[in-house]
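Single chain ahead, by itself, as C-alpha cells, in the form predicted alone.
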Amino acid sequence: MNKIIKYVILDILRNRIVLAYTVFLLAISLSVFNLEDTAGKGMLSLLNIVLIVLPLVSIIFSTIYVYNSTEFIELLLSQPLQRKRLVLSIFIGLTVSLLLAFLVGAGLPILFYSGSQAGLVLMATGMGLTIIFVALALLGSMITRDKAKGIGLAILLWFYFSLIYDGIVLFILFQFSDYPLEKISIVLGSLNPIDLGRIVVLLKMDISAMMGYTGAVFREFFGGTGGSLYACLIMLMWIFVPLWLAVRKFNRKDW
C-alpha cells in the first residue's frame, strides 16, 4: 500500500498541471496580499479564489487521473492486493499531492502575510475542500466507466456546489422569509461544504456584521466551541461518506 501511495504521489508531483496549479496559487496569493491595503482584505480576496478554484481543480484533475490510470489499476487488481487498499492508496496519493500544491501555493503566503487564527482557518478550509472534492471525484469515477460522462459528472458536481446550490438556498429563504428560518439556514449551510467553509472563515474574519441577521445567527451557533466541532464533524462526513461509497462501488465493480 505504501509503495502505491508513493508511486501515485511522485507521478502526480511530476505532472505539469499540478506544477502549473501550484505556481498559479502562489502568484495569485502573493498578488492579492501585495495589492490590498491590509492582510484582511487580501484574505477576503483569496477566500473567493480558494472556494472556486480548489474544488474545480481537485475534482477535475482527480477524475481525469483515475480514468487515465485504468490500465494501471487493472494491473494491480491482478496482484494479490485487496481492492479496498488499492482504492484508498489512490485516494491518499491524490489527496497528499494536491494538498502539497495548495500548501506551497497558498499556505505559505497565508502564513507569511497573515498567520492569524483566520489565516489558519482559511488554510484548514482549503485543505478540507481539497480532500472532499477528491473523494467526490473518486466516487464519480466509480459510478461510470465512460470517461466523458465521468468528467461531465465532475463538472456538474462542481457547478452545483459552487453556483446552483446557492441559488436554491436564496430562493427558499426568499419564498419563506415570513417564517423563522434560523435553524433551517444552518442546516442548508451544512449541506454544501463550500458554503460551510465560507461561513466559518467569514466568522473568524469578523465580517459577520456585514451578513445582517443571518450573520448574527451563524455567529451565535458557529462562534462557540460546539459550533466549531459541528463544522468539523460535517466536513469529516463530507469526506468519509463519498469515500465509503467509492470504496464500496470499487469493490463491486467489474474491471
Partner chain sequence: MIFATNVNKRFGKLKALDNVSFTCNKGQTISLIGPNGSGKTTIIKCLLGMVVPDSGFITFNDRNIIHDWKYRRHIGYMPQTGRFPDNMTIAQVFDMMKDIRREDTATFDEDLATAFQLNRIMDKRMRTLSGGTRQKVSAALAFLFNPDVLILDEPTAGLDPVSSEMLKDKIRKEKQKGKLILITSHILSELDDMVSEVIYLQEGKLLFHKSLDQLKKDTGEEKLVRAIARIMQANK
Contents of the next structure:
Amino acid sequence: MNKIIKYVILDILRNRIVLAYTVFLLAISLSVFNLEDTAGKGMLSLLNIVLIVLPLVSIIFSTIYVYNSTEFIELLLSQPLQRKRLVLSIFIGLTVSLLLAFLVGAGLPILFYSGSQAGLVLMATGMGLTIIFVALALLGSMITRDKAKGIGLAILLWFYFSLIYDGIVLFILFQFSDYPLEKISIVLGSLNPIDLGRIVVLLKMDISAMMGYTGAVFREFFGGTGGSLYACLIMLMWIFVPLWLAVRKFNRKDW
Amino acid sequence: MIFATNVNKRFGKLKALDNVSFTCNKGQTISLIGPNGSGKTTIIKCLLGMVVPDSGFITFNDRNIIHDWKYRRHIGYMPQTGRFPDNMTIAQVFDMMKDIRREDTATFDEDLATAFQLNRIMDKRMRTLSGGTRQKVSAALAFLFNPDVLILDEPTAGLDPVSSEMLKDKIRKEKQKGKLILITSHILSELDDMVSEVIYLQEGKLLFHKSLDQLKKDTGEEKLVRAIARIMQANK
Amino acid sequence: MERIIQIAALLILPLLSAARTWYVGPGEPCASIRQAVGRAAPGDTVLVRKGIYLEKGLVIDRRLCLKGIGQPILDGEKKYEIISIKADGVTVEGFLLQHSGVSDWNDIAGVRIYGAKHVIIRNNVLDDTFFGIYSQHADSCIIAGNTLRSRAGVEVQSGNGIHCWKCDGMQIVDNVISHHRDGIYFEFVTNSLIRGNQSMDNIRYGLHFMFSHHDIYKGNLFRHNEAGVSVMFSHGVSMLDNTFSENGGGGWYGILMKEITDSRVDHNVFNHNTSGIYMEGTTRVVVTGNAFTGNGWALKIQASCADNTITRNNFRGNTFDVATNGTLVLNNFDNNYWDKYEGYDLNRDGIGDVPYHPVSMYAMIAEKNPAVMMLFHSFMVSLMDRTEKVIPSITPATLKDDKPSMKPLRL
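Show the other one: the form predicted together with the partner chain, since we just had the form predicted alone.
First the chain shown before, then all remaining chains and molecules of the complex.
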C-alpha cells in the first residue's frame, strides 16, 4: 500500500497544479496578514478564503486527478493488489499532497503571524475540509464514468455546500421563525462541514459576542470539551461516510 | 486451472456475457475468437477481476477470485491498448511494477524489453510514446514477472511486423514452458501455428470450446481462418 | 446662606462641645460598638480597634464618626443588617463588613441610610452582603472608595451593590463593585454624580438607572456584566468618559437606553459588547466622540427613536455598525468614521464624497430573525450584502452618513 501511495504522491507532485496551489495560498495568506491591521482581521479574511477556495480546489483537483488516473488505476488493477488498498492509496495520496500544500501555503503563515488557539483551530478546520472534499470527490468520480459529468458533479457539490445549503438554511429559519430555532440551528450547522468549520473557528476567534444570542447558544454548545468532541466527530463522519461509500463503489466498479 | 461457471454480465441493456462457462488448463494455448463486441475483452477483464460478474463465479487454482487478489501474481496481462500514467517515464513504470510485484519472482524476464530495445527510450514520458511503443511496453510488462498464465488481448495489433514476430516468438517460447496462454486476436492467420484450443464467442454467448484438431475435423478445413469463417457464415 | 451657617456650625461646634473620642476593643472601656454609640454624644468619634464584632444590628441614631483602626470586622452572622444609619452627618470609615442577613421580603444591607443627610461611607470593604450600601430618602451623601463583593450565585438570591432610592445630591465615587445583582442601582435619584467606579461581573446590570434625572456618570468602568448598563425613563443624563467593555452575556448591551431624553453620551469607549448602544424611544440624545470597537452591533437604534444625533464617533471592527427595525429614520448620522466605508475623497478634504450606509442587509435580516447569525461570515451572506449595496431593497435608504470621515477621528 505504501508503495502505491508513494507513486500517487510522486505523480501528483509531478504535475504543477499542487505547486501552483501552494504558491497561491502562500501569496494570499501573506498579503492578508500584511495588509490587515491586526492578526485577528487577517485571520477572518483567511477564514473566508479557506472556506471557499479550499473545498473548491480539493474537490475539483481530486476529481480531475481520479479521472486522469484511469490508466494508472487500470494498470494497477490487473496487478496483484487489493482494490480497497488501491483506492485508499489514491485517497491518501491526494489528501497528503493537498494537506501539504495547505500547511505550507496557509499553515505556516498562520503559525507565524497568529499562533493563537483560533489559528490552530483554523488550521484544523482547513485540514478537515481538505480531507472531506477529497473524499467527496472520490465518491463523485465513482458515481459517473464520464469525466465532464464528474467535474460537473464536483462543482455542483461545492456549490451546494458553500451556497445552496446556506440558502436552504435561511429559508428554513424564516419558515419556522416562530419556533425556538437554537437547537435546530446547531443541527443545521452540523449537516454542512463548511458551516460547522466556520462556526467553530468564529467561536474560537472570540467574536462570539458579535453573533448575539445565537452565538451564545453556539458557544455554550461548542465551547466545552463535549462540544469540541462533537465537532471533531461530525468532521470525522464527513470524512468516513463518503470515503466508505466511495470504497464500496470502487470495489464493485467495472473497468 | 481456470474455471468459469455460468458467468453473466450486463452493461446497462447490453448483455455482455450470457451464461459463459469454460475451463482452461496448464499448457493450453487458447484463442478467444468472436466478432467485435462479442464479449472477448469482458471475459478477460472478468478473469482479471477488473470487471465483476453479475452472477456466476470464476475460480483460479480452485479459489474463487472474487475474494482473492493474490492470484493475480500468477498472471501477466497485456491489454488491448496499453494505457499508462502520462507523466511517468518508461523506466518509472518498470520500476513501479517491479516494486509492486517484487515478491512474485526472483528474476525478471526482460527478453522482450531487450528485443524491443526499450532501454534506449527509458527516459521518455508515456504521453510522448506512439501507440506501437506503448504496446511494446505493455507486452514487455506482461512477460516481465515470468507468470504461469499469460492473458494477451489483441497482442499484435498496432505492432510493426518485426516487433510482431518478436512477440510471437516469445509467446511460442513461453508456450513450450507449459504455460497457459489466453489470446484474443482478430488476425486469425497469425495464430494458426500456436493455438491448441479455440473458444468462440458471439453476442456474449459461448458458442463452442474445441481443440484446434477437433475444429478442423468438424469443419473440414485445414486453416483456422477458413474454419472460423465457415462457422461465422453458418451462424448468420 | 443656610449652607454657610451649617458649615460654620460644623466647624465651631466641636470646639464648643469638646467632642470626645471613644475607643472600642478588647481591653478598652467599651467592648462593643453598641455600648460606645450608646454613651457617645452627637459629634463624638468612636474608634474601633482590630477584632471581630458581632453587633446583631448596629443602629447609629446620632451624629457620630465611626472609624475602624486596622480594619476591624463587623459580622452580621447572616441574620442582621450590619449598620443602620438613622441620623444626619454620620461617617463610617475603614471597616470590613461581612455576612449580612439575606431575606426574601426585606432588603437587608451591609450599611443602610434611612432618610439621613450628609452621611459619608468611605473606604470600607463589604464582603458577602445581600445588598451592599442602601440609601433611601438620603440627601447629599458620599459613598466613596468602598469595595463591595457579593457571594450570591443566582439573581433571585442577590441584592444590589450600591442601591439608591429617592435620593438627591448623592456622590458615588471610586467604588469597586462586583458579583451583585446590579452593581449600582438608581431609582428616583436626582442631581447626583457617579464617578470613577468599577462595576464588574454583576449578575444583571453594571448600572441600573431609572426615573433619575440630571445625573452625571463619568469615568466609570462597566465590564463583563451579564446585561451591561441599563438607563431608562430619565432626562438630562450625561454619560461621559465611561468604558463599557465585554458585556456579552448572550445578547445584551453596553448601554440599553430606553425613553431617555435630552441627554449626552460623550467620549465613552465601547469594546467587545454584544451591542454597544441599544436605543429605544430616545429623543434628543447626542452621541459623540465615542469609540465603538469590536462590538457585535455598535449601535442598535429602534424606529421609535427620533432627533438623536450620532456624530464624530469612530466605528471600528464591529460586526454590524448600525441595525434598525424600521425604514423610517429621524436621526442624524453625519461626520462619523466607519472602517467599512469604501468610498473615495476626490477633493481631499478628509470627507468621503459618497454617503455611507451603515446598515447592512444581513443586519436587517438578523434583527428580524436572530437564528440566521449561524450563517455569519458565510459566502452567501457576503453575496447578499454586496447585492444589497448595489441595489438597496430592504435597508433604509435614509439611514446614512452624508459626510463620512476618511480617517479615524481623534477623540
